[in-house]
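The chain that follows stands alone, in the form predicted on its own, written as structure tokens.
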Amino acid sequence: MTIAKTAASGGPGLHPEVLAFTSSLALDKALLTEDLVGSIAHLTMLSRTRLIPSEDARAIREQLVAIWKGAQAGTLVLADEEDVHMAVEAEITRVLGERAGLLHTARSRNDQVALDLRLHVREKVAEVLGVLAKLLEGLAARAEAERETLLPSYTHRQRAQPISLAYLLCGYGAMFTRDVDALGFVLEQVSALPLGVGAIGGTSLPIDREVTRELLRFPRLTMNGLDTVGDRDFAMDFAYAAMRSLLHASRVATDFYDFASPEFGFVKLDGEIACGSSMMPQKRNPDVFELIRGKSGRAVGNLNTLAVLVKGLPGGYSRDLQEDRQVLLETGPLLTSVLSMLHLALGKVHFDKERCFAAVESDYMQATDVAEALAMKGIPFRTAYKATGALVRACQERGLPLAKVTLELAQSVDPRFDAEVLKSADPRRAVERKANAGGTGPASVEKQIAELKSHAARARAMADAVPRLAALFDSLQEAAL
């Protein structure tokens, strides 16, 4: 006879097919660590409030620790219950008999799973922050090494203005700094302890939620039990943050997918990340970047699944919420693996500096800088814009890059062009001239690199501040009962 069945109210056990249909055990075995940590904290609170005898609490804790160790050793076999919560209780019951039932005093699976999911999200956010810190550090270090490498920037996927590779890398990093902020918001959303609200309306037993909160190191308690057991906002916040970060990774991957093509030819992929073709021996395919881009779609689907799941549910808990498990459990590992692979792959791409510079020098991307140099002489920008446009057309007719324009040709278009203005047609000068904050100038790029390093350090500090499950378990198994 399994535990969580209608037998509790005198009815028969569940039909085997109903049990198979309703069970979440196959998925939420992944929450075993979270469940054991939460259970030991709850048990400690029950003992300290004298709701259960300390001797019984000690015996139950020993079994919870034994389950943990069995899981670590790979020897644990859980009973075929509806979920991991009841499977753990069944295992303790197998050893301790009726005394095992003391563990569920003043607790419902509703607030139990709410705790497990919050502990899971908190743990995974800490892991992701560590990976983001590495990615930001890698981008900053590569930017420092690529200050002098010039290449085109793009709007509408057409060459726009010359930039340094350092500036491009800082642009990527800026996206990921926002992901650090988004994950910080997720941590705030999971910082309220749900355990203690019971099934929906609390308990008449004299528990002390503050004891549990302190043991599990949550900053605050949830406000209302009815809301708590039905709340999956924190899950959607995590799924959204993950989706957004993976969309950022996808955009970076698409750039390198293009850059590695013969049409661009800006980068060569290291043999460690370039994949071949089963039929065409000459191929060096950017599969890693394609898969980074492809996997981002799963994150979009995960967020959509959670949103549709919650839409239309009444207040309180409904069993529909069990369907959050698959997408939520996938989110952390998906995000961590993609960001880790992006970090690895970016370290294995080699830019062809000469080809990149040739793409800049042979085109007309400095036109804006020439127009602005004219504007600096007091000419209205729109007038300068038109004059420079005419100069570009004259160069195009002659097959002459803007960087190679002569003073004679320029003055034949408009006599207000002079040698000083034409210096801005030099690609390196064009990059250096944009000294404003956020621009391509050297001082601005140095500041951007420093900001990436700062955000990386902040991500590490945020990750280090998260109470980790293994450390919580170590402290709880020695806590006074």
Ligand code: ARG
Contents of the next structure:
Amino acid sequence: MTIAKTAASGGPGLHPEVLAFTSSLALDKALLTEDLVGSIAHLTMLSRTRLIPSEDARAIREQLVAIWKGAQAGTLVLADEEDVHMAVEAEITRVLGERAGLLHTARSRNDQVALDLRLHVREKVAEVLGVLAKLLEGLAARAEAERETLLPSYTHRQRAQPISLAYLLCGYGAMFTRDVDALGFVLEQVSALPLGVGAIGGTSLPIDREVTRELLRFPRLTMNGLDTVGDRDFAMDFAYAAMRSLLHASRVATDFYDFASPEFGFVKLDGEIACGSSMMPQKRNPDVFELIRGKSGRAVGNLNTLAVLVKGLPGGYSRDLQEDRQVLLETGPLLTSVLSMLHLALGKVHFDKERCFAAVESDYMQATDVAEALAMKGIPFRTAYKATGALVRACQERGLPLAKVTLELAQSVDPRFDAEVLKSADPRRAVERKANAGGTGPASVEKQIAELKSHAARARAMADAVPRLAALFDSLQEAAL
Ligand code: ARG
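Could you output the structure for the form predicted together with this ligand, given that the previous block was the form predicted on its own?
Whole complex next, starting from this chain.
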């Protein structure tokens, strides 16, 4: 690769291989829109504060807009430069000559890149919130349709208690509601304008950071330049939120990976999401769920990468920080693609209701309910637990599921069992009788479905409140200079 030797990339003295080694352009050209939006806002501020003449500002803005249009049309060819910031400067210099140099007044690439990254994270968070809203709505809608479907729940991957499928889906949704919170925190952290602190100590030119802040719609300014240029906490917060969300997706995917196996036999994968084998003609593999799980691992690595990157640094900016680019730029698309795929795939799994119910009915998962029914009669729970345990063992010896136990057998184990108590061995009753908040009972599940819907609406509202790059670009193009 040959790299134009601008003064900022080391001048003519720098070895070409050193320039190639130090360049981030291959990655950070993905930040072109962010860079242009930031530059137009900075330019507008420079013009409004009379630091540069407005005619020059207008000419430079025209070029910045032309670069954006070229990028949209696919005709833009960026010069081989050290990074996207220098490539943009090189492009406007090509057209405007020396005048182009006015743009970098009172700015360093250190605060410029911090801005680009914050704009990027803000944009991606808005996109992800939109996807999360859809996922939560999808889970709520499916839960509404699956109120009557019963299946086993698992602890230690052993059958535990009968639950409704609606409850299981609300359980998944509950995890994703916390992702909305985590992304809300990221938005709060990212929403400080870094631009205007220069390389580290500020600028002696009379700029007005408030103008830039308003133009880019950041609610506040960063407090201290030394901190600002070395700060990647917002990137780690995003990577953490992403990792947590993808761990959630991974766990859901693992459930479906299991449920689709003949050993469980609870779900059939629609032909649209079942992958085949190149050798075994009978296969219908859950590759989609495996890859949701597999890709989530990347997010764990990405957070780790950022933490290790920052770990050895002193205060202020160090060039190491450029190595944040790969993992940070991957985070948004990774999150969006995995969550979107989960949403799509969940719409294409068919539960085998009979098989699910047979699993519930043929087992002893209602034992807790029987013990609780005894406890309701005033028998201490531990005593009821032991009596029910003995009843389960008696049933197991006879190969009898708990739902089929006779009063005679129960009373031979413990005379305190009666017909009323045994009714709770009916799996449907076991589910219906759970009236506590947060349980699998129907009233609680109704509330949970409503909560998922309200979190979805909240996620959407949060996303809508984020100033988006395209809209900022439009308004900045017309802003008074
Ligand atoms: N490409 C650099 C980065 O992404 C831009 C900042 C470089 N600053 C500097 N003083 N060399 O971090």
